[in-house]
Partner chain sequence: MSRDLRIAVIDKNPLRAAILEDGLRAAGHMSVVHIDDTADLLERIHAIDPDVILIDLESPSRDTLEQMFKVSRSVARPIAMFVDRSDAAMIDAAIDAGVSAYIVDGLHKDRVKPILDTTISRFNAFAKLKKELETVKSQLEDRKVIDRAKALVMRAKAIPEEQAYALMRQVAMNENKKIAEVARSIITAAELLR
Amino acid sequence: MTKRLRIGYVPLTDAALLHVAKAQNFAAARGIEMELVADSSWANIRDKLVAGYFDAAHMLAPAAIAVSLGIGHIEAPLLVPVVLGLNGNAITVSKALFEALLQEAQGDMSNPRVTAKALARIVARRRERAETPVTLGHVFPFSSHHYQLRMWLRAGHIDPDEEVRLVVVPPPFMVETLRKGQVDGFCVGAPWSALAAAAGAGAILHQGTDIVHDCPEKVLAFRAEWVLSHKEEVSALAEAVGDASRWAASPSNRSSLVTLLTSTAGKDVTAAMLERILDTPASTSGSALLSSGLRLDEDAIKADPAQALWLFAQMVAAGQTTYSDALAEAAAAVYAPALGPAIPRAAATPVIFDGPAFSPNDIPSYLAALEDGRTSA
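Show me the structure of that chain alone, the form predicted on its own.
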């Protein structure tokens, strides 16, 4: 018997596996009829999932953890049986800020340490002149986009809470806020940085992979209490995502994937743009670079609790919560690989360009090393 599931998503390239699972009938073959419902903001996605308007959702991985822990919202335990991809973000800045960074940079602009230190000089000058602080947009307080901006700023010894303004802007509104000068830059997922570059509104400064390799991004999230009575549907949809991942990763399906994503994207997103977004990027910078490093392959979709712990550590580092063993255990439990496709290999470990290595077995030492880096600045 076919079961109909209502699934919310934000129109980003990393919703790809949901579109593939539906269009290629992977979900239907497993008895699931997918109703995909687009929404404009991550707050809406969160609230509609928690309220039961959605059965499942394309969701920011840190947001799923935050909701489960009751941080910044009512406590509503969620479960993640499968990840929807790794990487995909980019830091884009206005043309004016890009030119200012070029003038201040002492070294290769492809190096985030160089641009962060250049930005620090711009930030200091604005403060001395009592000018409007540098304002950077991100998509949600509990998002890898937010944490990637903080990591970049930290490399320039910039206090993200005192010396710049970090503001939330829903992804579909990023380009317009940059064009109007309401923000000086932003960190967002594809295709919005590519659209900003194509429209001449800004320049892509760094891909997210320049800041974090194999960064956890979006997940397929369900309410934990709903999972208890719908385990078959949850596992069937998660398996369909696994089918979609294998299909999307095949080079022979690249053209069909681009055609599908073009049909589900906004009117300004072209097939050529998506081709470049899906390419594996070199680490470089400049407005011409559109490749996002988005990973949709099977090795990228395992719901590994170690990744949940990495995200929890970033939440602690950002001052959004405090560390405790109990909270860490609860954060890890959000990722439920037993409900998802069987993937024998371990998930990729995120690697930050600047700072200590992360170990899920010793988060306090990792956080202490981050703090030591701040105090020695």
The other form holds:
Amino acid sequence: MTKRLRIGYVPLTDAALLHVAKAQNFAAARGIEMELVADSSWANIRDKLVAGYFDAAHMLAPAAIAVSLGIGHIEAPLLVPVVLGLNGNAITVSKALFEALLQEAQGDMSNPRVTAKALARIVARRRERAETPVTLGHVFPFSSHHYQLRMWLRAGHIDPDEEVRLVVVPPPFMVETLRKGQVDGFCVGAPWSALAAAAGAGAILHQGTDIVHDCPEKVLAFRAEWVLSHKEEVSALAEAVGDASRWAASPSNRSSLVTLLTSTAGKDVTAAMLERILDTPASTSGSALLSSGLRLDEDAIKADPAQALWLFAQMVAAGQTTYSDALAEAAAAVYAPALGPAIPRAAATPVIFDGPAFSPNDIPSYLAALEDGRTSA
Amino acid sequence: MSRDLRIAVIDKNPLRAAILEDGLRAAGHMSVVHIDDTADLLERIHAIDPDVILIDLESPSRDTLEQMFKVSRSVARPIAMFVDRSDAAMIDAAIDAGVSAYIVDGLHKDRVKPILDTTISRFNAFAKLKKELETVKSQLEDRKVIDRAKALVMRAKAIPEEQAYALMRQVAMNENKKIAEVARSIITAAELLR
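Would you generate the structure of this protein in the form predicted in complex with the partner chain, following the form predicted on its own above?
So here's everything in the complex, that chain up top.
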């Protein structure tokens, strides 16, 4: 018998696997009728999932962990049986900041270490002159966009809390805020950087993958309590996402995927933009290590508890919570691969361009190494 | 007596905001400020320094407010979402009405609850009004279409108005359609055959 599930999502390119699971009937074949409901904010997604308005949701991975741990103001245990993809963000800066960085940069502008050091000089100059601090936008306090900005700043030894202003700017306002100079740049998910660049409001400075390789992005989240009584539906939907992933990663379906995503994206999003946003399937690029785009393949969707721990460590590094073994354990438990599709290989591990190696078994040492990197000039 | 609470209303619908402001004033809240849903929201909120923020759920700016919580170091007066965990019914009512509320941390819930109650009822009243308006609009539209079709039938068959109407009603009943649908078909056909 078909079960109807109400699934909230934010209209971004990385909701792709949900659209594929529905449009290609992968969910229907597993007895799930997907009602996809677009929403306008991550706060709404969280509240409506927690309140039971949605059975499942496309959610920022760190937001799912924060809600589960009660960091912030709502505490509700969530479970993530499957991840919806890796990568897809980009740092876009205003034309003015881009020019200034170009002037200051000593080296290759595609190297985030070079741009971060150039930014540090701009930040310092603005502070000396008591001008408005450099203001950078991201999308939600608990988001990889936020953490990626902090990692970039850290490479320039810029204090993200004291020397610059980090603000949440809803993506629909980004072009306007860049134009008005209310923000100097932002880290945002696809397709918003492409849209800002196309509108002539800014220039893409770094792909998210320049900062973090295989960066966790969105997940499929359920209320843990609901999962207890709906295991079949949860697994069926997660398996359908797995089917969608295999379909989306197949080079022969590439053009169908782009066509589908063009129809689900806003009117300004072109097929050419999506071609650049999406990662090139592994069989053509040769190695997943080279991937610079949104990954939807099977190795990118495993809900590996190590990824949850990596995100938890970034939350601690951002000062959003403090480390404890109990919290780390709870964060890891949010990811429940046993409820998702069986993927024999290990999941991709996120790699920061300018940070210590991450060891899920020893987060305190990792955090200490991050801290050392920040203080040593 | 405690100072009047400062309330900021973030809503891109000016009519609904006006209805809400009116309701809050009627309840004795004199310092209500409407903020358009704009990009420089945070600065405007800092300038107003509200005790209570009411925001339309359709606004993407909810995420901007989220950074004003305790975990953030960017604001002087931390805010919290107005969620009474003991009162799931209130959360449901707020989501149904399409509104959310944030309060200055530490503000007593008893002072805020009547404000949220007023907000929910005004949002619902607005939604009802909007629906009624749409119904009236479509009824007016139907009326116009029916009149046009009736005139066509009168002319084509050289019959008086009542007979033309009766004929259309008979067809609608036979085909299990609304009379407005029959009228639209008549107009389409007439245009085709012109």
